[in-house]
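Take a look at this single chain in structure tokens; it is the form predicted alone.
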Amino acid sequence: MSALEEQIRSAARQYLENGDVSVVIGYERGPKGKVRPAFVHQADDAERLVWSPECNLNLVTYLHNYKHSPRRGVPVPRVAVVVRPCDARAVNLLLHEQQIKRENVKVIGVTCAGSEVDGELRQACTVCQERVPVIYDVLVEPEQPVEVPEAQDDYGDVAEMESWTPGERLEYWAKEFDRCIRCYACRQACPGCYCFECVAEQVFPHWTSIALELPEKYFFHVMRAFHLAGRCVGCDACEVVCPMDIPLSKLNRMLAKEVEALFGYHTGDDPETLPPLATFSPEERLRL
């Protein structure tokens, strides 16, 4: 066991026994050796948490379930969850948004290497430069501090893509998108898609079909993208969890670069900070 395992392990213990929460929702192995979401209820399945780079998906999303009483007369249950520093990104934008109260989430913040999809090192960790959790309760951190890489360019890996041509830029978006069968896992591991009922499926007004033809395919992206930029936290859970292996995160980047460019925002920096796409002031000036 790893020494953030441990601590891992021990704060989720220490909230479970005092009361503090009623759920901590980590990381375990399954039946099969594979890293996945967990949820704890009770202080002695804390050891059942674990921590490694194969810990990749973002369980902030799993907070939707807990932002609501149960039931008449129950209070909103108060939950502790794992983060790592592009999680605890979308913890800001969440309390931003309404969505969650500050006093209902404990957040167990790890200090972070990077994550790993199939062995490698996902892109937007070999550039990334933020390594600690910009909101925690309990700080996990490593005997040795994590090294961060030299500062370069965050979004080199779109770079090429801006020097296609409109015609490149569509047949390979094209070719991308053909392959999606509208699972919609996308949709379901991102923490900033919690609308009630999706305008993909909704059905009055009807904005687009369940046919799996290129056009429909393309309206959902394009408009999931659009209904990110400027709330993408960058975690890359809907890329990880794609059984198409459709470059998603390569798309949200690139609206995350001109919303950053044009505004200077980063998501979820902190949780007073308002989104630039949520905002007006009559002295804003574009660069069009």
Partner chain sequence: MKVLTQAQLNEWLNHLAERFTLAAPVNVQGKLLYRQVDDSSGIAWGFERTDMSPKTWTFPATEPILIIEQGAETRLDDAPAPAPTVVFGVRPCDARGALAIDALFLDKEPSDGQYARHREATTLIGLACPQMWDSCFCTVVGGAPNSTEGLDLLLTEVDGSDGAAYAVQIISEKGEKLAAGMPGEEKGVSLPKPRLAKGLPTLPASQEWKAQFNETFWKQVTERCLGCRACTFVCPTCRCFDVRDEVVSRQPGRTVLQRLRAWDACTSAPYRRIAGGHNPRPTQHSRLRNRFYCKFMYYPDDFGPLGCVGCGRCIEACPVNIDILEVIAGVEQLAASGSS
Given for the second form:
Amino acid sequence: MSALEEQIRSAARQYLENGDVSVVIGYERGPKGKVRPAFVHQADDAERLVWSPECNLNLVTYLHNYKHSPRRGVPVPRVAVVVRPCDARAVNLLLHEQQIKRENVKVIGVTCAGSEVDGELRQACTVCQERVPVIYDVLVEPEQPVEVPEAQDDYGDVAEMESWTPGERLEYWAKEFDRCIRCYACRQACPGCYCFECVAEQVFPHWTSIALELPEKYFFHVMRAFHLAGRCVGCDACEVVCPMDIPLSKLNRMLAKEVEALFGYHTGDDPETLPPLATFSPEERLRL
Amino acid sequence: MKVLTQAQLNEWLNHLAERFTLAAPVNVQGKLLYRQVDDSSGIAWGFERTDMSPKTWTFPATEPILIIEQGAETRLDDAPAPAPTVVFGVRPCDARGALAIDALFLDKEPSDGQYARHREATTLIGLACPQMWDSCFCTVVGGAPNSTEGLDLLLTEVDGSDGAAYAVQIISEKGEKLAAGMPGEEKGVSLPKPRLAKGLPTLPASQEWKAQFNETFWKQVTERCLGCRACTFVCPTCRCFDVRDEVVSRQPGRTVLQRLRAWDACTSAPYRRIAGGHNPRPTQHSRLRNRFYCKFMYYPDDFGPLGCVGCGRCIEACPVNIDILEVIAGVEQLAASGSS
Amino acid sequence: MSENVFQPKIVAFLCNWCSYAGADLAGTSRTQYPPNVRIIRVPCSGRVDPLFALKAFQDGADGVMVLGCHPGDCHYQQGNYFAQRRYALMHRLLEFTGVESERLFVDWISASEGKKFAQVVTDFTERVRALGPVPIKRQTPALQEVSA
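For comparison with the form predicted alone, would you give the structure of this protein in the form predicted in complex with the partner chain?
Now the complete complex, all chains and molecules, led by this one.
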């Protein structure tokens, strides 16, 4: 058991013993050895919690399940959640969008050395400069400080695609969206996607058909990317959960790059700054 | 029994591709999907389990089922009939999945017209599994890696003198018609026994499931469910659908609409949401629990076959590792502790 | 209109307070502009969700125009500023996913700019004509024989 795991467990145990929270959301190992989200309700169960680079989802998504009172007269549950630095930005996002209250959430921040998908370090993690979450109540630290990679994110992959012709890009996305089965795993895994009724499923107004052709899939993915413009925290959970391995993070990274270049905004730095599409500057004239 | 060499099989498949729409497992950017192929060279040979089931050919993810023309008078037309199709490389579990869907759409009145036309037009050529792969559990739900149920032809890989050879079992009339003129030679071969997985749970009977409906066990299993639809879409037996009428063209005095059917999933929140926003299955817990109860209690009780054929795709597709085998084992355990 | 030339379908969302009046002025002063444009009157360019453009493309529009008040002139003080930011990102997103961003045209036209309106519509129609049909239009191939 690593030092990180021990700290996560003891934080969880303490929260549950003191009655600070009713559930701790972390990771456990399933019977076949796969890492998966775990919900710990009893202090004794805290031993189930694990930490490893395979923990690549964004558990902040689950906070949406705990943001309402379950019954009249029962208070909103208090929850503790284990987060990586990118997930922690989603906590700030939800705080800013008034989805959760700070006093109802305990954040167990983990000093992150990058997460893996299928045994390989995620591409975003190889250039991530962030080791400590922007928001936490307990910081889980390793014995040795984690090194920050020298390479900074230059959005090289996005820039390369931007050098293609529109036809080539359409062909690329048509090929990728071709596999999409519209299972909406990307949407469900995303902490920023919490509409009561998604545009993709709305009947009135009827935005898009339920058909499974390129125009419908294009609409869904572009719509989702646009709704996350300036809101995406770059956790890549959408891409990780996709059963068809569609490189959805490319869409989000492209928008993150533009948002940074145009508005100098980085999602989730703090819960106060207005996101770029919720504000404006009267002087600016953007290329249209 | 007729035995084909790989070359003869390729030749026969090329021949089929000329006469039919031939669908087979194809490697589409790393994912194995049943797609139309022009000839045998596009087929992903040596595959284990495909990522999507061949259900996509008999029960497409989305298709028009009715054309509505509104003009001076209203006219209803059937959707265009499906082309004669041969699906090659169907695993025995997926063929049993097709039988399970038949129980609802064909065996009960009224039968589903469009589905019936698809089934009529489709011939399933099976490819027996030499072993049970990771997450496979067909033996738990009454199947076998070399089961012939639901198939028209079953090919089993046998040792040939040079390279792979395939022994052909003719199972149905449709299969017999298709196999007429097939190359290969008659030989006495013994079919290899598939390697079975060990340590699998035993499936509890439907009344055992009924008794466990309110157990806290379900809370634990379903708490991490994200509410996506991946498990139901990859499933060879999940058959729920949504229907919508959509305008195709609108001209003065004449509107053409299509009634579109698309897969739906009980695991997603809008599935049961009704007018006014009320949802009779309000929590993710009740929605995912329904999926398991549908498979092992409601469907067999109402229609006969189990709603699960043990292909293991949902185990692989689930982003948060909800494992149907773990659920079966859990219910088995609960049933055992309850009766003792 | 010649039969052989591609006639693009263009949807234009015009702000009630400026560009719609601008279009009106173009009409009353008998300025010619192509008939390819279908005008939809909206209260403000800030009302035009970029998804409207996506939906229009899906349903067969080859080009979408969003015309609002000049910056600083918005009837609701700030609607066009919000629109500007949204469309700046939507443009780039369309471009990145392979739909030419020239198909989505955003500009500011006041009620007195009837000439400019006609000019902008003429130029845009020609640009879209050169681009050809939109690639993400919904197809219903199964129905072609019925609707033919």
